[in-house]
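Below, in structure tokens: the form predicted on its own, a single chain.
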Amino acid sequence: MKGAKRILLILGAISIVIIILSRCMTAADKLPRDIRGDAYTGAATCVKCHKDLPQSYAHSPHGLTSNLVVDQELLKVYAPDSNSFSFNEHQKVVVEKRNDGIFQVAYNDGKEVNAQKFDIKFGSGEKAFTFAYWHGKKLYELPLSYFSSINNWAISPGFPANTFYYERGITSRCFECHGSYVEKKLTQKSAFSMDEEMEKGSIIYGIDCERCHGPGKQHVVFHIENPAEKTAKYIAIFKTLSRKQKMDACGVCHSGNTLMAHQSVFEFKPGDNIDDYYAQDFVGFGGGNPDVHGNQTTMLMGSNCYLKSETMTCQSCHNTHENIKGNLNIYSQRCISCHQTTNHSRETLAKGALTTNCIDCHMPKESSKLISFQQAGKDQASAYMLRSHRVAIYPDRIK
């Protein structure tokens, strides 16, 4: 009995200590740790208060720009009669379901020569999905991508058209615009080359809350401890940023892929100067012709709409918390909010529907000069069409 009483006393003492320690823990101590550092708290914490945002944002192109491949979701993408791509009479790549996942399998004269699993997908699927596989701590792009415009597989952009290729590396730089974080290790191989390895478990897929609003831990702690305060503190609110700061925040990923990065843009926070991260390319202001892929801010800033306005930014038309991709009616209403007295030509008026579709005339889809894709059995590459962000009058659109 003495032994039993001693155990009960010990357990009671432990319980009291636990209660005291739990009361000593601050709000910050109770928040989950984030791999990006102590200043961050993670999207799961943001969701607890901002319950209305996840449903729209999680399904937006930003939220879906990268993710792990889920086999059951991938099975819905391809049909049994469209899962093979022939390069020629000898070589082909087949999308196959096997016991341990779904693979892109290369065959040469009917003999399997390479098989790599779908591990990660890039892109929201609005235009395409590109896929990647892990080999150790290195990531490589798979030879076939799925293009929504043809509802079928085609050669991944930039890949050779006459043979399968599995050796194109995907680096952390790709995740800087298609993710929110990845931990990397760089090793100097020679005076002119570096070797990079990435930690699989460190990746934060998609563009999350803190990628756009900055580290949120101090914000969360303050509002937990001050629930009556309804004005957001210690977090970047876009309406409080200057025009340049707003454009820079979007330009981190939307100002072109010809820029040279001085440092990882994972470190960029709203309010920072983008020039500290990139060697800027001002081609959009000098009469150049930037490609429609990835140059949204450059093209917008070269448009008369932007140049003649003191306030126009990306947020004038886009709210990243909503998912209205492709809804030309809503976007057109945002045009009309500034252009209520615009006069159109007789030819344009004859087309009708001016209040529901300004976009196709003034921001038409154009073929990318950097990206195209090769379909099986076609001699010429197919155009990769993207919406131009150079808002302008396009004469060929009114003929």
Contents of the next structure:
Amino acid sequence: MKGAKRILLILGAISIVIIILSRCMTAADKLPRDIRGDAYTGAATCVKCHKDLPQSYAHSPHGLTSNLVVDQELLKVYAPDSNSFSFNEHQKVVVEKRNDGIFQVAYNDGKEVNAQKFDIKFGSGEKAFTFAYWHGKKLYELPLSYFSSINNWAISPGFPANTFYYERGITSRCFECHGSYVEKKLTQKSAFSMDEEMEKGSIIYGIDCERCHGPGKQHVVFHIENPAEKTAKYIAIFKTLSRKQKMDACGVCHSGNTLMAHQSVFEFKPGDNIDDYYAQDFVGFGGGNPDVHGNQTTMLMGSNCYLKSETMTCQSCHNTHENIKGNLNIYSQRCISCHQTTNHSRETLAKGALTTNCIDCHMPKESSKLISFQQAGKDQASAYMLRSHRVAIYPDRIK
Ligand code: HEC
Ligand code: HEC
Ligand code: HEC
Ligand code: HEC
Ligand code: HEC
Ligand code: HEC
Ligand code: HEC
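Can I have the other form now, the form predicted in complex with heme C (HEC), not the form predicted on its own?
Everything in the complex follows now, all chains and molecules, and the chain you saw is the first one.
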């Protein structure tokens, strides 16, 4: 009897201590931990207050631009009749569902010579999906990619056209533009080359809130503790950034793939100067030939709209939190907000629909010089088309 009473007393004391301790826990302690460090909290926390935004984020090309491959979803992607790709009469790669996943299996004269699993996908599928498989702590690109313009498989861009190839490494650099974080380990292999290993479990797939807005824990803690405060604190206010800062916030991923990063761009946050992250790209800025793929920033900065206005940024036409894909009428209204009157020749005016589609004439689709893809049985590679962000008069396309 006496023993039981003592146990009850002890239990009571313990629960009181727990209650007191939990009261001492600050708002910050209660937030989920984020692998990027103490300043971050993760998208799940952001959407608790910003309820209208998860929709636009989770289903947007930014949010979906990298992910683990979920077998059922992948099976939906390809048609059952197009799961085989022949390089020539001897060699082919077949997309096969097996017990432990979906594989790209290489055959030489009917004999299996390699089989690697779809582990990770890059791209939201807007234009393409590229896939990667793990080998230890290294990622490699699979030989076939899926292209939306043909609804079919083709050889991954830049791969040999006449045989399957499984050796192309995918580095953390892909995640710097297509993801939000990956932990990597670099070791010096020789005087000129580094060996990189990545931690699977550390990857934050897709581009999340804090990738674009910067670490947000302090912002969250402040607004939990001050629910009456309706002005945002401890987070970059986009409106107050300079024009260059706004351009840099997008340019960190939209300035082309040739830039050399001298520090990880995962840490880039709005307000930072892109030049602190990248060595200057002399080819791009020095009157070179920027590509429509991945380099919207340099293309736009070469337009008269950009050069002769003081305010044009990506936000003049894009709002990351809305989805108006394909609605060229809405985009055209954004042109008209600066161009209330235009001097079109009678000939141009005769083409009609001038006010609802400025885009196809002044931002035509062009084929990328860097990316093309090889379909089976075709002599020439197929073009990868993107909008030109050099807004201009393109006489040859129009007349
Ligand atoms: C406890 C509630 C709360 C949480 C959680 C929260 N915010 Fe906010 N946030 C606010 C309030 C309040 C404002 C000010 C009113 C508004 O603009 O909606 C705001 C405004 C913002 C703004 C607008 C800044 C501007 O340009 O005016 C951004 C960006 C933002 N939050 C990002 C985030 C991110 C990223 C996260 C997750 C890391 C997050 N918020 C989590 C409450 C919250
Ligand atoms: C690809 C980059 C990007 C991602 C990802 C992103 N945002 Fe934004 N967000 C922006 C930009 C740019 C603006 C400023 C828009 C403007 O001023 O035109 C903005 C504006 C906001 C605002 C101000 C109100 C509004 O609707 O304009 C809030 C709040 C916000 N973001 C929260 C979030 C949250 C929460 C997430 C994750 C669910 C998120 N953002 C993901 C780029 C991004
Ligand atoms: C962390 C890198 C990153 C940042 C920062 C970023 N983007 Fe992107 N953006 C991408 C990638 C990668 C894609 C391709 C997504 C896919 O897989 O379809 C993309 C796609 C887009 C698209 C086409 C798809 C769509 O949503 O319609 C637009 C427009 C765009 N970005 C605009 C912007 C603007 C404007 C900013 C600055 C506010 C910005 N991006 C910031 C990486 C980024
Ligand atoms: C400097 C940033 C950057 C790097 C590095 C980068 N990409 Fe991209 N990637 C983009 C942007 C921006 C887009 C979308 C717009 C475009 O094509 O201009 C894109 C588009 C794509 C698409 C098509 C997405 C879709 O839904 O249409 C795939 C697939 C892709 N990238 C894979 C990769 C892979 C794999 C790597 C690494 C080998 C890589 N990217 C490296 C910025 C980058
Ligand atoms: C922020 C304001 C702004 C926006 C938005 C804008 N422009 Fe412009 N644009 C300008 C200015 C300023 C000029 C230079 C006018 C001049 O030289 O008198 C210009 C020039 C042009 C020119 C002449 C180009 C040349 O090389 O001579 C064309 C064509 C044009 N814009 C089309 C467009 C289209 C189409 C859109 C929408 C996709 C658009 N603009 C959006 C400000 C803007
Ligand atoms: C003058 C208007 C305008 C400006 C400014 C602008 N864009 Fe675009 N952008 C467009 C239009 C129009 C499209 C085509 C949209 C569609 O087809 O739904 C587009 C498409 C895109 C795409 C998808 C690629 C493709 O070819 O489908 C990306 C990525 C993109 N923009 C990024 C950017 C970035 C980054 C900036 C700033 C450097 C920027 N844009 C500035 C009008 C603009
Ligand atoms: C059918 C193709 C076509 C369409 C649609 C079109 N333009 Fe043009 N635009 C041209 C051509 C061609 C020129 C050169 C002058 C000419 O021959 O008419 C031009 C010239 C311009 C100029 C430079 C002359 C000036 O007015 O200063 C601007 C700005 C411009 N367009 C803006 C726009 C805007 C904004 C829209 C949509 C509301 C638009 N254009 C729709 C073909 C087009």
